[in-house]
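To begin, one chain is listed below as structure tokens, in the form predicted alone.
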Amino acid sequence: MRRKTILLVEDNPQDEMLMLRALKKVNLANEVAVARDGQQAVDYLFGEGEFASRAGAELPTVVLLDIGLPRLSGLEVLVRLRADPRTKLLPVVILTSSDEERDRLRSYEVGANSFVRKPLDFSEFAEKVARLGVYWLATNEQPQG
């Protein structure tokens, strides 16, 4: 059976902590890897830079990707993922505080599978993250490849 791994790409330590706590509570993933900026996420996924030891490693089941990241924005990361045959079909959920229609539209235009706004209320935030985990790790069926 395939390992269930989530790549969380989040530069806000408080949001990271809340997401990790919510995901741990539903206990779906074998592992939650964290990247704190866009370049680190790309390096993790392609086994480059500080993650060169991951070269050829299995991809995560889903990427939870913030839009507003340092070094490379979430949208720049997504463009790179969709341009590479290895990650072209990798499920990517944009998680953001933005309520801008242009961000939502651009996310889908460059290949997001989902766009989720982070609620301000902690319990609502935790519930939303837990539901995302259940959907992408337990319900969704991905192509085998």
Second form
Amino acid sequence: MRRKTILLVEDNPQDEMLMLRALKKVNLANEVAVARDGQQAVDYLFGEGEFASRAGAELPTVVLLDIGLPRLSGLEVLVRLRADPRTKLLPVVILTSSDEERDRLRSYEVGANSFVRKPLDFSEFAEKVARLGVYWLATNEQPQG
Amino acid sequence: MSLHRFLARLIWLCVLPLVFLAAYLAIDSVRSAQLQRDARADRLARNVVTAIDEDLNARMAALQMLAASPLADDASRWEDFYREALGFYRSFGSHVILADQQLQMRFNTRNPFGTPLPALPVPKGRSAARTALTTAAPAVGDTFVGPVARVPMVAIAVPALRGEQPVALVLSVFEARQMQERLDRVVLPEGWALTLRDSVGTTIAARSPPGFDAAADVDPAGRVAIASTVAPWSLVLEVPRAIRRAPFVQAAVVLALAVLGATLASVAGGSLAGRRLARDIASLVAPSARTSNLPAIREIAAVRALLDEAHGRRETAEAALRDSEQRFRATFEQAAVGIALVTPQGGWLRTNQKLCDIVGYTQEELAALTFQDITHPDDLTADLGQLQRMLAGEIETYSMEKRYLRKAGGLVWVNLTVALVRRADGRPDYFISVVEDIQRRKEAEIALQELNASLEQRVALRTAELTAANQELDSFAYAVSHDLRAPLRAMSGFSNALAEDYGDRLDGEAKLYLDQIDIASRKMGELIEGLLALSRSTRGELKREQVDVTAIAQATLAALAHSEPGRVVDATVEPGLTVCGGARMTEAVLDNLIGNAWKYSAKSPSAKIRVYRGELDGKPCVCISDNGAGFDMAHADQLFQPFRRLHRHDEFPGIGIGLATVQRIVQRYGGAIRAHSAVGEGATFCFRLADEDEAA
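Switching from the form predicted alone: structure of the form predicted together with its partner chain?
Every component of the complex follows; first up is the chain already shown.
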């Protein structure tokens, strides 16, 4: 059986820590890879650059993608993923502090599967992240291929 | 055709039928006279022939009586018979001859009885003796020369019949002279000729005027021949050609004279009348000779009077026209605007001095030019287009502002008004162009336009600056929403994680401090939310649609009741409330106002909230009232300022951004909001979004 993993793309180390803590609480921390900017995320997924050794490796089950990223922004990453046949159908969840209407619209336009706002409240935030992990890894049915 | 010739022709046309009629009547009368004469000739000839026949018949009857005498049979008694025959001679004056069947004379009363006698002479034509012998009937013969008397004779022979056979012939012979005497007795018109001929044409007797030549003087029509019923003779009556024609000539001469006379009379009378008529009519043709005597013919005199009247009227009209023309000329020349008559092709027909002043050309120079020549090329197309529409009958007139090229160089702005004058048959005759010099006005206009343009440019610059500032603000707000939240989340997150993971190792005071970090970060979160809402209220699209206020208010109240189930609030919302605006913006306004009402009525014993239709500045609006804490109207001016609060936080929590947001939204829509309150007596907020009347 395929190993189910999450790629978390997050530039803020504190958010990363809090998210990993939340995923650990639901026993999903071991399945998480982390990219700290957009370019790194693209390299990781396509097995290029510093991740050249990963070429041909399995894709993660879901990508949790922040919008405000250095180098390549989250939406730019998403546009690249949707343009490539390998990652055209890869589930991508936009996870962001923004609740701007235009960010939400733009995300769905370029092919996001889901748009989730990071709540300010800690417990709400932890719960949301945990539920996301469980949902995408256990509940959701993957597209074939 | 001149009147004279017309009248001459008329006269001839009248006279000619009369001439023809007279000729016809003359010919007819001549012909009937001729017929009468012919009938008279015929009758005359017949009468003569009848008389001759009667004479012959009488002689024949007497001879028959002689022939019937038995004395004729016996030669011995011929002497007695001779004596009887002498009686005949005495009666008729003609001798009697007895002849035998061999035509030998036995006696002749001309000679004494017993005288030897020759045989009967044989005439050239018919012989009476032979005929009588062969036909056994009395016969008359042709003329011959008597062998005894030696003069022209004629004979009547009667056979003496015994049984059916002639045994002898009794003849009577008389001289042709007797016939001549008879003819001489006939009353014959002068010039006529009578001829008695035997069967071979020998003349027995004749009567003719002197020098008469039958062959030369007589036509066949002038000859009548009547045959005798007793003798083989015929009587010929001849009328010479000259006598026959005499009536024709006579009639022709009379006719010619009559026609000539009548024609002369008619022509003379006609030309007299014609001359008079011509003179009268000539007075109509040239009525200017008014002093000349008036026409004598009444109708023409009437026409002349009418013409004189018309002439008088025309002179008056012409005088009026001259006056009018003079006035027009004065108007045309002294008008304060340029006026021109222009051909349909654009040539200047007539121009006034003012127009010349405007364009700087003289009238003579303009006459050699067209308006196209001196129109600014950029204005020509529009001008010609309008002209074509007018020629096509689509428009009556047109006005336009255009530029002329002045002779001295440079342009002059004019206001041109053109009208088209058409001929009676609808074809374009000429244009009337009125040209007003608007150079100074145009200059002012252009200056104004330039000013406007520069103003617009400045406005555009300011707008661009403002837009840039707004965009900056926008990205600032975006940064706030995105970047300020992350550290807050970290503060709140890690303080919570600390309490969760290491809470058992912390004492009461440490936990209190951790709580303070959490409270502070939450407060800051709220402030950030408020700032974002305020910023959002001035951004985004301005939608205008019918929004159901009643439904939103009810939903908001329901959500509030759900969040605080313990509170009892008497909330009423009037049905059918609407505003014209964006749904999200309306929602933000109502959330804030109803939220405030809910919040500030929390301490009232029986809280009441009402949403209803009101009136603001005479226009419909939506009002939200409560019976809560209210506020002092003295501070009403601070009510809508951001972060400005009229209550302490421990009384009523809040960050002071809600009403500022509401006011910005209302102002953005061009609406209005107003508050009424008194401390402890609750507050009423009334607002409307659009300035126009909404179905509130």
